[in-house]
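Let's start with one chain on its own, the form predicted alone, as structure tokens.
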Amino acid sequence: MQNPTNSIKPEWTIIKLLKWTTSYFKSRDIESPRATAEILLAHILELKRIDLYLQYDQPLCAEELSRFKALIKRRVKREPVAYILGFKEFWSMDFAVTKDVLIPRPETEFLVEAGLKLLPEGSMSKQNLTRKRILELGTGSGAVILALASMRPHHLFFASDRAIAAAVQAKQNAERHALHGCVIFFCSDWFGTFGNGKPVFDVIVSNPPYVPSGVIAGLQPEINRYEPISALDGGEDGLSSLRSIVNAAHRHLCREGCLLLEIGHDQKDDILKIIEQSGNYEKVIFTKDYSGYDRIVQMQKKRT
């Protein structure tokens, strides 16, 4: 095969293209070669990816080239279709993601489902709507407080993060959709920021790290090059944050107040022991994902 920098000329048309590109990705044992051709020629070519066959004999000028080469080189090297886009799609929605942020996974709708069952629908003209009160710790992107939000726009959320960066781009995206005023972001290190005041929300959601440490060199060059390792590592057994949050959790929410995790595909046994030995928690819950895995975990604060 040989190098695209030789190979793509200025007469090659979309299909001819889409053709070759698709060998080289191929060749190059890049996930879903065609379909991550076709997505980053419509990027370049400001099109809808069916777009592309429609005008599949059109000619590239000399500039379209040059930049769809770039994006070509970048693929290569594993970096992810995301940060290349700069974008990903979740719940329907587009979010800004850079590598300050996570790339959203479609498992983490579930984490939404859930959270969207605890949250009454209405409007805040009827009187019958109790008003709640969200959390997202680790809130990266900002993509799952921001669906949330766009479902249930008459309750209070809040999301936070230990990184800096992660807050602006979670407020950004609140800014793209237009939901900069339903969400308030800050940083924080799980509850750091909170001492010891009185509970105050309904329900907290997180999708912490839950990797093992030693796992994540053997992951996809895609994740343990590009990826915030803040945002995988787990700690030695991958359970580090999620005992964190488990332990703390209840001291902040209010009576009855629900706590929601994304976990490992093989943590059920594990997270079910740190919750029996918190003994603070009531009604445990897990959600399968779509490969059939215990994703989401819910559990309930204990009356007392």
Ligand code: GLN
Given for the second form:
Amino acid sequence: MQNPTNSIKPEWTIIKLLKWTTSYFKSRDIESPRATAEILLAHILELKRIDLYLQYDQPLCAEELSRFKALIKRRVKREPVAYILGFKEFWSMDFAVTKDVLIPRPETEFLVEAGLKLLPEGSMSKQNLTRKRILELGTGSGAVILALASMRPHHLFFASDRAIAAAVQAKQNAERHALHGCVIFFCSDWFGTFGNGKPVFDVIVSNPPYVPSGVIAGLQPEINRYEPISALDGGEDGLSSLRSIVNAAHRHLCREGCLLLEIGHDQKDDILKIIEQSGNYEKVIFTKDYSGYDRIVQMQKKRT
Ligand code: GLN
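Return the form predicted together with the named molecule of this protein as a structure block, the form predicted alone having already been given.
Time for the whole complex; same chain goes first.
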């Protein structure tokens, strides 16, 4: 005969787990505790978040419980949700992300928007359309160049990263979105692998590391314990990569070609100085991000 106590043994249903995990995350100061609990549980059960509520009294089996527990532990150790899930949404596209690449940030979508304004829409059948050449430096997961390529697939896209693992990740993301025919990926430390040939690019775009070295230790543990420091560290003043790019990009830009850069929230004056000192650009335009910071700078190669 069945032991009657078995039937009243508390079961971990979806709703009970959500409640428990939310309060556990809260007690550990995890940002957005409820949403995080929902996202991780939905991931384990391969459900949409809304389905958790439609099936709220469904119990989890032991194997699901133990996998969920493992994810809770990772999050409490401050691993970002994007690395736990293995992907991040950017420009309404899913990008696979590993610890080899920076997690794409919402403000970087402004870099994509600025790029799109420089790339005419059209299709290859339109005879008068000129195909532009666009280069991204430090592509990481490939989010920026792939968002651009998805919107303007008739142009020619190139993207590099100094880290082989990042270039491989970006290429895999291109395949995931069936854009591998539109973008050429390669390894290069900024313009390190380029020769002194004729300038060929109409647009060069980059979100280089721009955080001052001394600031990194004070960032959230999600960032400084898990994200690649090489993608964040902009040297002592945070400007070393921005400076290298500004000082070299004009040699690779066609006539009236544009350089687009993401910068730190307080780097407007510094980047203006670097641009002026280089003397190679005009028509400098800043774009603000969602928080009102000047986040994107666009400059056009000076006509000689
Ligand atoms: N925006 C990122 C951060 O705040 C920094 C990205 C970068 O250095 N390019 O962590």
